[in-house]
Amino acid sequence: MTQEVTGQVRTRYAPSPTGYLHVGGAWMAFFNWLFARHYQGQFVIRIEDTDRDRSTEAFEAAIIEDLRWLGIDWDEGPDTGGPYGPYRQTERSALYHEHAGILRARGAAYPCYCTREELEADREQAIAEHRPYRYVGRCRNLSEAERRQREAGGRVATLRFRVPEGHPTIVVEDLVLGRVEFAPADLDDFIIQRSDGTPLYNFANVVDDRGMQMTHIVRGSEHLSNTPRQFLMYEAFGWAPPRVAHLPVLLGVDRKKLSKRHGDTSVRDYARLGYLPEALVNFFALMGWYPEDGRELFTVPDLIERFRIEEMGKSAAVFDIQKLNWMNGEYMQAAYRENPDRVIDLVVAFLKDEHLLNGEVSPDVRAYVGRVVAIMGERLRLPGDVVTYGEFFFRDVAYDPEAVQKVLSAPGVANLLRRARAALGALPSWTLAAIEAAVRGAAAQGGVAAKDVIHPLRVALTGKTVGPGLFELIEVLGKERVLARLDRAIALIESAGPSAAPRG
């Protein structure tokens, strides 16, 4: 059973400067920032940078950059200071040395002298032995005298937490998975400091955790090995734990771990293609939350006010790349209703991006633009869409052979584009109504349906047999590009024939 949320709530999101925020780490974020939220407590962004070597001031621009993107904002943080600082693991090397010492005066830590070639040669022999490798503990009993005699060798310590002996069963309480029980016994001492001074990740969190005051801790559930040792460290300091929800695995939508090819790149990557922040932390929240009423859409007041960790799943939930374009292309419709510029804004970058458009934007150009998505409707889930479904608006026709061979291999075709060429070509003023009643009549002159007039100047002026409608995208064309595309269209059919047609 899963547990009730009671008092203040303070939660952080604590990530390694060692790269771009990816959609994992951006999904464990939204959930702390949205149960602090829900429960109108504080949430606290931490840098864990002693990883030197891999992190960079680069990086954790870039994450909390992208974090704001997002929506995500944060009330206590390295860039907005807070009671509580610093917050970046760096500059609390201090803390962790004091602890340190702490948790040794009260014989709870011992140093440990254990070479790497000892360690491995043990970890070798558990292997042989076909049982789990556990530190030996050939360093936790050592007399002054002996650790003075190592000290002299030139050995130097890491620093081990001495699992208590004889220890009860440690149990979790989780907000999600409900009661969950460890024995002490399948624990060995573990390292809390290594030998150049620097802490350990379950070390460093738990000070950390209790120095900042966390009354939460929200996480994955790769997680929850950890917790009982940052449980018995709580308990050395004298200290009541937090409160934890481990919640659960991301998989792909193969029910595999979650990786690049499921779409776990970088939020930026995300922010580039045209994905709106809206949709992504609406579908963080149904990766892992299932509302009773089965809704889908919700906006970020309704999330904070509807969400309830007790409706979170306990089973790995799924990262559907599919789902996520669904939802962007709903939010985008909603985008473009409230202000089509936002969303023209994007499409105008995709095409830079994709050399179709170059240089200035002039305000016509924009404009053609704002037409084209005007009339892709809900075709346009994003950016990219654009092309994928209205190539021809941005470049010239690409033929689709199985469009060639079915609509215009058909007898009669090249005369039936010369009558539309000819009832287009005299129209005084480019409107839809025009344009249908000169497709139309163009139809009726030529003794036929009008169906087999639209579907030859489709693939005549698209190269597809599908697209937006065909009077709307002549009026977006205009009238010189789609006489020219129906010269083209006619002459290769009364020449070589479409077939024979050059793509682009």
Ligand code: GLU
Contents of the next structure:
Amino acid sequence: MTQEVTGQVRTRYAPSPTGYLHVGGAWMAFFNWLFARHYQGQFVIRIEDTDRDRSTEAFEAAIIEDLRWLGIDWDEGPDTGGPYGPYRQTERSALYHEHAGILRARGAAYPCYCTREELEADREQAIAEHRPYRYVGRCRNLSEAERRQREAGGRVATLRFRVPEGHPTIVVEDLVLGRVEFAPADLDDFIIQRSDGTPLYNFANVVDDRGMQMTHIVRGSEHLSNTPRQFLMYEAFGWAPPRVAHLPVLLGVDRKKLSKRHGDTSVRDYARLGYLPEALVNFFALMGWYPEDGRELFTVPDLIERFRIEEMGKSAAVFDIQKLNWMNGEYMQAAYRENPDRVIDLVVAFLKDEHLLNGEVSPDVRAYVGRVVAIMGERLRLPGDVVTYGEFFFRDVAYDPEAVQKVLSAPGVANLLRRARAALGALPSWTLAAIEAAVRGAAAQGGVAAKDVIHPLRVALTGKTVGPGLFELIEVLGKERVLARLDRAIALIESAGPSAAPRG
Ligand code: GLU
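Based on the form predicted on its own presented above, generate the structure block for the form predicted in complex with the ligand.
Zooming out: every chain and molecule, the one shown earlier first.
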């Protein structure tokens, strides 16, 4: 796009604390943050809690905590304070009243006494006549006497913004979308203050963005239709509007609005599954931003340096969880190289969550988890992969019936397993080299190829035909578990008869 960004940059993320921070919100916060950091500007958090019924302090605290976890920091906010506070809308009522008064005094807003029933009837009539509903303007030009009369009758007014008659086309030069035009005739007079005196989103948002000296509004396309209304308010106040950038909508891989099924869950759910914050922010950056060289892995300082809002795509961004999983794997491997304990901690937490580890985790158990993680190697993209590829490390073998049928039911297998058990049981030291020699020796004694022992051993010990290296997993499982599992497998084969499959 053509827009140059000049001067001081101030952006904000303005969540309504009515739920946990979801990935869509975090994505938005992240771009505001990245944009501010790229231009050495300031990033502000403002809590839009005017919906008293749905907003809670607990959600506010959770949102703040989850943003911090992602590594997003802010210069001003409800917790840190700052020169343009308070940063919570419920604490800014006086400002909204003052500004509502200004608009009213200028005739840019007027009290509306229409009742809910009247408005509902208007709406039904519009539907019956197949035309879009717009406020009919019943209270637009009331005289003072008519207003007093309604008030005397007990009616309490809301405040409506007066869309100026004959206003020229509203032009928005969006940093992402380019030039967008809106016909004022499509806008009707909208409510800016409820009858209880509380402000509505469009109005409070303008008062605050101006009051907090925002220079750039980066937000979701779902707010694009609010922009012309907000621009009219800036005009009524005599203020220059901020620059705006509307990010594309976020879709799932099914190309539908991002749903829970395709990844729209809270940031803390991702944290619980062991996603790494550095992987998430890298992934966020590449949803909607397409750096020219097609590079995919960026550190945060790289992102701050390289990010250009002009390189944002206009069309929908796709949340591809497979790509996130791949990226998490890259960061997981890097984290492991740098500090294995960090990864082991995540895996331990995950296993506890899944009840595969219970109670206090002793140093021995932790060391065991560490050995399992080590042999997972590059398979480990998420802590859950430890279960996907190595559940047998943490619970009794669940035999895959097909593996049993194919591998364990073959004639002579029980004998080969018995030989392997004897060789392993006799080992004085449980090392990789000794284990391998014992297994190969058992095959040679039985007059078969090594693989004829290796395959049944794998199924007997893990229940499956694929998985981590056999000698490594034998070493990690430990002698006691290995011998017990072999005994069980041999007994199962024998009890099932010469050719029948044992049951898991
Ligand atoms: N509280 C609004 C929201 O969460 C903020 C929208 C805006 O950025 O203007 O959608």
